[in-house]
Protein chains: 2
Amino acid sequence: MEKIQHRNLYREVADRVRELIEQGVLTPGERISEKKLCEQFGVSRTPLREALKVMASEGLVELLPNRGARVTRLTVKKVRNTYDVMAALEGLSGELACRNISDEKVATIQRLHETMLDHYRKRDLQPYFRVNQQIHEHIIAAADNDVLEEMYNNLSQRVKRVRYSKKMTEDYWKRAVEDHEAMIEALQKRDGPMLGRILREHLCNKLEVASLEGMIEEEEDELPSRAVSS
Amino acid sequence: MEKIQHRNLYREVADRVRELIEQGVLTPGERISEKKLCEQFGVSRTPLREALKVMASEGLVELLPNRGARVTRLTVKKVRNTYDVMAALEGLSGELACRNISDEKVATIQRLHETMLDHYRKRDLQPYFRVNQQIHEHIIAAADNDVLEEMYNNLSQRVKRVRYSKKMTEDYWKRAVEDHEAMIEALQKRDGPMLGRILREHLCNKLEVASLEGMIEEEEDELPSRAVSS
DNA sequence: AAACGGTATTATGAATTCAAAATCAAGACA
DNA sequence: TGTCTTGATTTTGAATTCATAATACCGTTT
């Protein structure tokens, strides 16, 4: 009773490679050996190479002509740029969500909000983030815009690797929760512009970036060659 | 003295296919014959198939398992969704541009604006649109955000095919120009929130969508098969 | 010992080949 | 006549093969 095989192989392979990157098995800047991965996955190079090309267009790997693929190295600037765009998309999702969202869905989000508040009061950071993430995903889903969702998921995936250890100070956390209170209120009132503004400026995103400063190595752009500095 | 050949073949092929789609040689919903295109381009199926997979991830073609590729059919909903996201991205570009843009670049944009006004006074629609487009591109460039630019270009490409015949009524046109006046003013004052708001709500985008209603066939989702409904 | 040069090896890019699925074309049957 | 099989043909998906570029290895030279 294995999984049925009609999905294209290259998609399967791409998902596997994405996992490896996400889990840090393949580290940023690391050269990807086609041969090794092919053996590991038990497929030929054709689907792997197709997967790598797709992932390159997604920004997860870089292809160096005649020199293979490397996991894209995240820089602070790239992450900041990505979060800025994600914030804009979230803002749009807020505006759109207010147009059509049903009372039931608002209620669902409100319940998630209450749960999140619980975690906040107990200072359970991980559960807090998890529910927080869910709330944002629900709003994006409510926006009912495939393109928006697709773009957001793409960007989200690029920066997934840096989702560790956000430094959450009391003050920031308090303000983030206040933002969420205002979000719920705007959602209930179906105040699109307001919800949009809150989400665009929601400091959750900026926060992560801030905490990243100094966490990502900004150094060499090229492959470490034998002949390094004398 | 031909172009040197170190660019990957699949990229070359993808560009060619994109042109064919843009020019309407390959029509929406049309099935793409790998064999025919390979012969036309003089390449094997490998790079073509890689190109198609990348283009699928870009949303330009759809891959049906074991049934080949088709040019993505644009629906009114898809176009509307795309323009909504593009507007959000433009809004962000406005906010970001105001942070760093130099006086010289503002002046360049202002000159473009004057040119555009000329075209407006003469009611030269095509040149007006061209310069209009340039202004938006300049603002996006001034935002200095690779990710933003990448996303915008991707979306822009998807809807390039419908850039025909926008119904530009006098009233709409007048308001669009007013928007642009306000944009320049906001840019000069480096008023990011203002420029962002204008761009997000700039009716240029909505307008096109409106004019599309009824222009795109919304019908069948599947290939016309022999064995249709009983 | 370090630097250079040349060959062997390996990895990549692309074409070709092979297996399986889908499509097409007749022919059997109601 | 129209529908349903059945087999031939085409097309797709993936593995393999082949040519070329990059890398590693190793001896020579200074």
Second form
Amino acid sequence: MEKIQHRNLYREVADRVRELIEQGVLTPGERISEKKLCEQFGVSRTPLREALKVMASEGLVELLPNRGARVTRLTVKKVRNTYDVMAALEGLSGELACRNISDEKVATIQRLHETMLDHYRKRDLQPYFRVNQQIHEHIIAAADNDVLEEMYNNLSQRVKRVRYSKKMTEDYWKRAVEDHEAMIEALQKRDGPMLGRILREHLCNKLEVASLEGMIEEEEDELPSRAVSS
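What does the same protein look like in the form predicted alone, given that the last one was the form predicted in complex with the DNA?
Next comes a single chain, given without company.
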């Protein structure tokens, strides 16, 4: 992996560590080896520790007193509580977007949707996820509410590894695409209540699949750490 050269180091370090968590390189409950990451990124411990503080505020890692940090474990309760709030925010964003969005922005989301469908037909999962995420982000942005967007983005980081997981059953994938078809229709009609309802239910369906696929844990008991932080 290339060495980090950016002057604002801790932000770029945080981005790199997020990627490792999202990709499953750093797993839930795993202790984060500062020495290993510093060598991998070519940075000192100072920007790494600043990055870990930022990520702790986002709920992605836990800071352990005098023991470094570890990746936050996702349990059913944690994810359900996060999804409950996100679903409310997404529902509100749909209602506001239908009031505020321009024809041009609807057309942009429609083009993204067509691109997403193309990835779905080809079963290109990761490109599908990227465009899927962009569609949700465009709807959030169209709500034109800075507070809503900030809260949503913070919560989204916490559960991104579940929401955009590599594990995807055919039945769920088909249902997710159908939900997106309904979203586009509601957006085109500027039907805020309908779009809000679809967005809320769409997110709840993902929690159901994540639980069944074993992507999140039932209990919050301590797990042994895989790495030391030295």
